[in-house]
Amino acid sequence: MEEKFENKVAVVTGGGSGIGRAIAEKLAKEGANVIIVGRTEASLKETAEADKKITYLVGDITKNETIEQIIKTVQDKFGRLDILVNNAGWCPVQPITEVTIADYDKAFSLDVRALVNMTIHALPLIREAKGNILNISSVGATHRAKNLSMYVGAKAAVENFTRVWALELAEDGVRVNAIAPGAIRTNIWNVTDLSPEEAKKHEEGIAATIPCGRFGAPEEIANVAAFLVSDEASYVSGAIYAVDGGQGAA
């Protein structure tokens, strides 16, 4: 098979489980060396033992220190950086009424300020190797809902960030996109007080409302991502490619 990323080096954060791995794992399949990032080790670990080509660095990104490890170990280990997947994330689920302050500096700690601390750092390396930059946001940036305002407020911030780096880069030769995802099925949806009964007709409610009848894969986003860091997309820039089974084109 051919390694359309062979040589080339990758950081993905938030890559122990769900979206995350699921990219890791496709970019290391076609080639890619990629460093992963979390908090929890052992899902890291278990991400990490599916593929040679993935290693893990423990940490939390919204720490500097922890950023600025992760770019020393990409200079020491690999001494260039090609592709910087900003996916890790946080979906608090309340009403304003209920929203407290500390909920929206852990909320944009992570979704906004991380990403765009994430993306300083990387960026010399960044535009050495006239790489790519990928963001992950959400269907909810365009499409809202009820209980979700930090968490589509951030997205909506990401999106924005993307559309104005992708203006400022495209003269370095970098290029900036974004994948909107819309229902997608990670352990998310495990964490939920729920019945098992009550669970399946939530997410059942969830499907009816998609065109496609269905909650996606985490595959189903890696495999947009991996085109879109790739030379197959070498004239997409600045772009926010909606994965969400239809859901955003209401």
Ligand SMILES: NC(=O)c1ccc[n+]([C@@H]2O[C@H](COP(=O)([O-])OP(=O)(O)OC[C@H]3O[C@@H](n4cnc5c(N)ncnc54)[C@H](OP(=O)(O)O)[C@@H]3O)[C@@H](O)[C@H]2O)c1
Second form
Amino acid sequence: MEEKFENKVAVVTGGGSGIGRAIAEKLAKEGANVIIVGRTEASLKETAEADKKITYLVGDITKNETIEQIIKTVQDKFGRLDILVNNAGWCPVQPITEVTIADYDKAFSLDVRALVNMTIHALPLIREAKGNILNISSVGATHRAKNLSMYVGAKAAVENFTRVWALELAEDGVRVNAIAPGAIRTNIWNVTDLSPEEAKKHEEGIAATIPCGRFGAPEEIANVAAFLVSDEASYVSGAIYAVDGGQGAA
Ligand SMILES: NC(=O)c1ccc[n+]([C@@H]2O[C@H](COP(=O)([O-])OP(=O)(O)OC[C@H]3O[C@@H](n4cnc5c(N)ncnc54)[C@H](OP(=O)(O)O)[C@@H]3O)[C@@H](O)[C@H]2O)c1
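Having gone through the form predicted on its own, I am curious about the other one (the form predicted in complex with the ligand); can you provide its structure?
What follows is the entire complex, opening with the chain shown before.
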């Protein structure tokens, strides 16, 4: 039986951990060749060693040369690109009274600028393949919370890019969608710059707003991602899928 993503090629940014890793593993398991990118070689290597369909590239996607290197690697190795998953992201947690412009630059250079840069560079190949793009947003883009202005501002931009790009690229046969995850158990909760006590309080505050009563697992995002980037979703474009245990229903 033919696998769902046979002969397809996917790039997953931030594919060495958390949600990106789960997406990369799921796509590879269903037949795709997947290139994952991140700054930490150990986690990328571990992910790639678990499935021979996954290869990795070490680099910082806020740098133009990394983006160019990703596209060159895809071209040289596979000659095509069907699926781009813009997943890498970072979630700063600070009240605006403490935000510096350097904090803004750090958040927006990854969550916004790198996502746009990656998309611009991947588009010629994606259009040639009549492929699709999946952006990873956040429930926070539409359900705001204190101390997250830089993050939810960035993700609001991601959701609007998703919709406008879907409008613009439809005539090329290219679909663009996003997933807005709720609270998912990954390392992102440990890299906030908060003290352990503050981080615990922040996490408890979020947990109290989840109707399902628990954090999600990265695999629960990957299941929806695999649907959205597949032909099963051939009539889905410009959609923002909530995968959040009901958090965004309020
Ligand atoms: N977990 C949640 O509750 C949640 C909720 C809503 C949305 N999201 C979104 O889900 C996405 C994935 O996050 P996650 O929860 O899976 O957290 P994560 O495990 O921390 O994943 C973030 C990934 O991005 C990579 N990354 C960070 N900076 C990078 C850079 N400059 N260049 C290349 N790669 C970079 C990281 O690898 P390196 O550090 O090795 O570079 C890591 O693999 C993010 O966009 C996040 O905003 C998560």
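Only the largest set of C-alpha atoms that superpose within 1.5 Å between the two forms is called the rigid core. Residue numbers count along the first chain shown, from 1. Treat the numbers as computed from the prediction; the structure is a model and nothing was measured.
J.: Superposing on the rigid core, I want to see if residue 42 changes position between the two forms - specifically a Cα shift of 2 Å or more.
T.: No: residue 42 shifts by under 2 Å between the two forms.
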